[in-house]
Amino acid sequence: MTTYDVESGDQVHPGQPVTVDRYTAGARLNHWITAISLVLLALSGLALFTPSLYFLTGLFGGGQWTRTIHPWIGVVLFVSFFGLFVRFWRANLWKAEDGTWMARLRDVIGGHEENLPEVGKYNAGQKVVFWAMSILILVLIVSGFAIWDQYFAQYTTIDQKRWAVLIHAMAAVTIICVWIVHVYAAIWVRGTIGAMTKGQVTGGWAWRHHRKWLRELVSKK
């Protein structure tokens, strides 16, 4: 039995209930650094973006210092996501059961999970949101060097600028929209905030969600 998805911190505890460390202090650390990044930047990057959300500065101190600022939690996303992308790139390879977990996105909704097949670590649709902010984040990290005229103003043209402007915003838009998915599918299946906290699931909500990962770590006892 294949293994791809076990990392190095991921164990069975007996007892009642039974436990399941899913994610190390590391990787929770690293999370929550890149997710607070992201919101930072949306909310500097919209106030930067219409006037009508202008107000959002006072944040940041202001539009000068939002002007500043948001770069720079940019590379500091950037550089916390790949901490999350080193660390997790494996476990959302796609597999064979995912196309079937996306074909029966309805039991999914309607909550019949017993329809679904056996995942492991993360489903299809966690692996979705993964590889999407990949892509998207180094879309932005590109994109926004390209407008950074402080420090690159030399490397590009006045049209390369204007198209990196679009494809700025139209990438931070579609990952604001990533995000917002990622974090009401955390909030609707219960127990999955809770694995982003405290870093510990119970073995029934291993069990009830990403059987297979289970099965590994049994096995591998």
Second form
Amino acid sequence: MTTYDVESGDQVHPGQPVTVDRYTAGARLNHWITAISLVLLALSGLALFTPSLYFLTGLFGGGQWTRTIHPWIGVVLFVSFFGLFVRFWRANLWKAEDGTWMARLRDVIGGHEENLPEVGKYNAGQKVVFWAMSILILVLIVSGFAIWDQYFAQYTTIDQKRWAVLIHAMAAVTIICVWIVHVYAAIWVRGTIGAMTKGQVTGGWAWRHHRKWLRELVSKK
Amino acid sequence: MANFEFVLPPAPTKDIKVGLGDGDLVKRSASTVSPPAKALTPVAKLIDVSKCIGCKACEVACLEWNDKRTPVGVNVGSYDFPPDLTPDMFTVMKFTEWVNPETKNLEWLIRKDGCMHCEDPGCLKACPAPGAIVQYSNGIVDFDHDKCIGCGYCVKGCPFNIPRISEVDHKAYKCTLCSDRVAVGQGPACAHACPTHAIVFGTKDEMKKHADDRIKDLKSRGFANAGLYDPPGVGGTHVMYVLHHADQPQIYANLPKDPRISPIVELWKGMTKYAGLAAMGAFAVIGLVHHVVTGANRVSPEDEANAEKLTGDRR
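Form predicted in complex with its partner chain, following the form predicted alone:
The complete assembly is shown below, putting the previous chain first.
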């Protein structure tokens, strides 16, 4: 059996309760830099997206500062997310059980884990979030450069900029929706947030939500 | 009227209400304004391309009045100088050497380029900063630099490629139609300086009437397609051209034939904004409702026991 579902640093500690190392300090730091960047980008972006949220420019020191700083935060996010991508992409490859999991989305939403197939480190929902984030961030950075007029105005035509600004807005709306799903899932599934704060989850959490991953870790020991 | 008699433009109208203030705004970027109690008479600048001699007095007058300077440049193979609008150059004469396919005559077309002051301004529609772009009830579209954030959205909104972003203060600049002069009953500096009355300024009705006279004159001289450029796609403009070949405006240094705000910009500023806000709101609400209905997804003691059993077996 292949083991690319297990990432470096993942480890089981037997005991009462069992604890499982899920994210290394590096991965957590990497995640939170990305997370903070994404939140700042959403706030500064939404400020310029609709007049009703223009007041958010106040958080960044006014309109000029918001316009100046937004693309730079975007660069930070891109670089930071690239780190996450390198860490996580293998474990996010689509597997046979992911199709079954997706087909039983009704049970997922209802919280009936017993009807779902055993999944590895990430379930199909998490994988969709991962790949959606990856693609959207790529779209956002490319379209973002096309409208970063302070430095790159001469490289695109006005019509290309019009497309870029439309695509940038649509991709931004989509990624905010994906982000809401991501954050909501972490809150709804209790015991998840500790994975990104302390780096650990309980054995029961791993048994309930990522049993295949837990079995793999145990068999590896 | 004798056909070849020189027709003078009407004298400047004295009853153009002076003092353009916040109370005269009909449109304000990223804001809604209630229409002013008393609208001003719409004004217009009429540029008669057939009378322009390319002297560039208008360019100089514009620089002088706006206290701008443009550095000494290089010859780019035409009389255009600077070759294009800049943040400091609100108007540029565009020279085109055009061979009329019907007469085989070389025609030297000289069009004064600059802001058209659209009735439906794309720059204003695109602008995200409240009040950075305004339109007065007399039709003048003006930039308020204190509120401009330099994002360049106006550049994307404009169907005429007019606004330019300064690399010095990162704010957008364009022709103001000398709103500061009009506010005190004066015409624009360029019109004032024009030695042939190719540029005239007055109420829009007067300018249209004057244009009619000019077009009649041009038609009598063999320019069968002479006409007024007041494009309806942007609701008409407050800077209009008399063109000897109004059927093909694009020969005048790419003056757009049927300018309108790009549908991409309309989609961006319309549907995308409303659908986007609705989608984000819907996702948040669905999450909230879901949590209330299903409750938290908690790990049970049995789950922990199973994990202990699993790890215990292998120990």
